[in-house]
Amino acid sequence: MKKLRCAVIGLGMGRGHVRGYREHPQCEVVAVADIDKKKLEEYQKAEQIPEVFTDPVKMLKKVKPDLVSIVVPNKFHLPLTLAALEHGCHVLCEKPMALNAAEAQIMEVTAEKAGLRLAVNFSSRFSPQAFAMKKLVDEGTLGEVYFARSIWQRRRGMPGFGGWFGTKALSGGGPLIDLGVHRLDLALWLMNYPEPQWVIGSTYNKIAAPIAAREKKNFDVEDFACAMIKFKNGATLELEASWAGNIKPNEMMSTRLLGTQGGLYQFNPDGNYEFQLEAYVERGGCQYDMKLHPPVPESHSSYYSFADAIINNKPFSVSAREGVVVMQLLDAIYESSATGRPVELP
């Protein structure tokens, strides 16, 4: 059986994409591109990558992969996605989808016209806890979900000053667009992506800016962001994201949903990347607590799942449209922070 030929552009987080595609028995990684020639050659030797390129467009022309992962600074998501689509490739783009919603819409429309798949790597959906949460919501265990709070905060978890993460022209923003995007999508997915009505948000740079100034390094994005999103169905979502904040533990991630018949809470109790899931329900006038215990049902990564959807011609849980909606909300939060006023969504 012919295998799906996959390629990856970007060798930072792109290493995870390579591992993910190789988990699928019907996938093969045929090429990797990165601007760092030395790092690329070392990786090729260690991982036995058939071909490597410092020019991603040359890779697309020569190798002609079926599926391409775009894993580069956010500024380059748009041009490289368009290049991959132009060469007939399905695309899995790292989050955030683009620098802003206007770019994301161009990517979405181009993929639709080409008849190709375009998805965003919202990897938080693909944990065992996330699948369990979604199952409970879809089964109606929570009843009507009317409120959610989703956060990702770090005590001191700032990217290196002077790098692309802290440069707005390359990243589009700070922890809101880097970390908050994951928790935002997870909450929206669990809520079945209700239509937003308005957004109010604030961003701050109280801790990182003085440090960057002392080190004489560029850092022109926020280090903390918060927002409230009101939906047309009456539900509300609160969102918080930070690289620097005086909190405990050092890293705090959680998503909480409140419904008329029950609630859900996913969190990392020890400040690491190990999550727990609890559910709270009322039945017959009595309150009950439930906890997800191992072993949990098997789940596959976003990379495996996207490739599998292409191979078997079946739906993938993340759509380009959802990536656009997330970008519209992020844009609105930044706009609200800049103007000091709520932003109405069309």
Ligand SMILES: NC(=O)c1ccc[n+]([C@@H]2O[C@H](COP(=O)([O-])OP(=O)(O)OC[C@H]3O[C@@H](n4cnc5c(N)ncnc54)[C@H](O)[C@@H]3O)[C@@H](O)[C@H]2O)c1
Given for the second form:
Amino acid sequence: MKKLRCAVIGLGMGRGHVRGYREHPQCEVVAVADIDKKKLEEYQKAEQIPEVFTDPVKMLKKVKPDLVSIVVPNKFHLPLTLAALEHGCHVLCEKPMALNAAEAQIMEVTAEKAGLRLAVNFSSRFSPQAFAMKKLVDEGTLGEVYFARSIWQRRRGMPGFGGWFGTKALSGGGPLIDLGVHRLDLALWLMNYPEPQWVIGSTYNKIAAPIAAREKKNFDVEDFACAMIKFKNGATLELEASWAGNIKPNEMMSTRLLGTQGGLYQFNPDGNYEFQLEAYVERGGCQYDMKLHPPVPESHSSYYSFADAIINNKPFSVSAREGVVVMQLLDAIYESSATGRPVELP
Ligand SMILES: NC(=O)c1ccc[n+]([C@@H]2O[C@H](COP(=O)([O-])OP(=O)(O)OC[C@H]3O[C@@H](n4cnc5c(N)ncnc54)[C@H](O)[C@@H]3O)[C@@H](O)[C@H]2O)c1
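Swap state to the form predicted in complex with the named molecule from the form predicted on its own:
Below is the entire complex, every chain and molecule, led by the chain shown above.
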């Protein structure tokens, strides 16, 4: 059987995409592109990549992959996604989908017109705990979900001053668009993406700004963001994200859902990337606590799952539309912070 020919653009997190595609027996990684020639050559040698390119568009032209991962600084998500679609490739684009919702919409419409798949790598959905949570919500264990609180805070975790992450023109924003985007999507997915009504948000740059100034490095994004999103169905979502904040854990990730018949809490108790999941329910007038114990539900990575969806012509869990909605919410949070007013969504 012919294998799905996958290519990856960008060799930071892109290395994870290569590993993910290689886990699928019907996928092969045929090429990788990165503007850094030295990195590219070392990686090709270490990982036996058939072809490497310093120009991603040349790669698309010459190799014509079936599926391309876009794993480059956020500013390049739009042009490289459009280039990949133009060359007939399905696209898995890293989060955030683009610098803003207007760009994300162009990507969505172009993919639709081309009849190709475009998905965003909301990888937080692809953990065993996330699958277990989704199952509990969808089978009604929580009743009506009316509140969620989703957090990704770092005590000190700024990804280097002077780089693209801290430069708004390249990244579109700080921890909100970098970390918050994952926890926002996770909560929205669990709540079945209710239609947003209005947003109020605040961003701050209190801790990183003075350090960047001392080091004479650019840092023109926030280091902390918080928001409240009200949905048309009456539900509310609170979001917090930071690269710097005076909290106890080095890294704190959690998503909490409250429903009329139960609640869920996914969290990383030890400040690392190991999650636990607890559920709290009321049955027959009594309160019960539950905990997810091994064996956890089987789960595959987003890369494996996206490739598998293309190979077997199945739906994939993340849509371009969801990527656009997330960008609309992030835009609204930044706008609300800039104006000091709530922002109504259309
Ligand atoms: N889903 C996740 O969990 C996750 C984790 C990390 C990063 N990301 C996302 O992945 C993307 C890349 O982040 P990163 O941490 O890998 O950054 P990085 O800076 O570590 O790596 C980016 C790579 O892209 C290359 N590059 C830059 N511009 C390019 C271009 N125009 N064409 C080809 N190559 C180019 C750079 O040389 C570099 O090797 C970002 O959108 C980020 O938000 C997602």
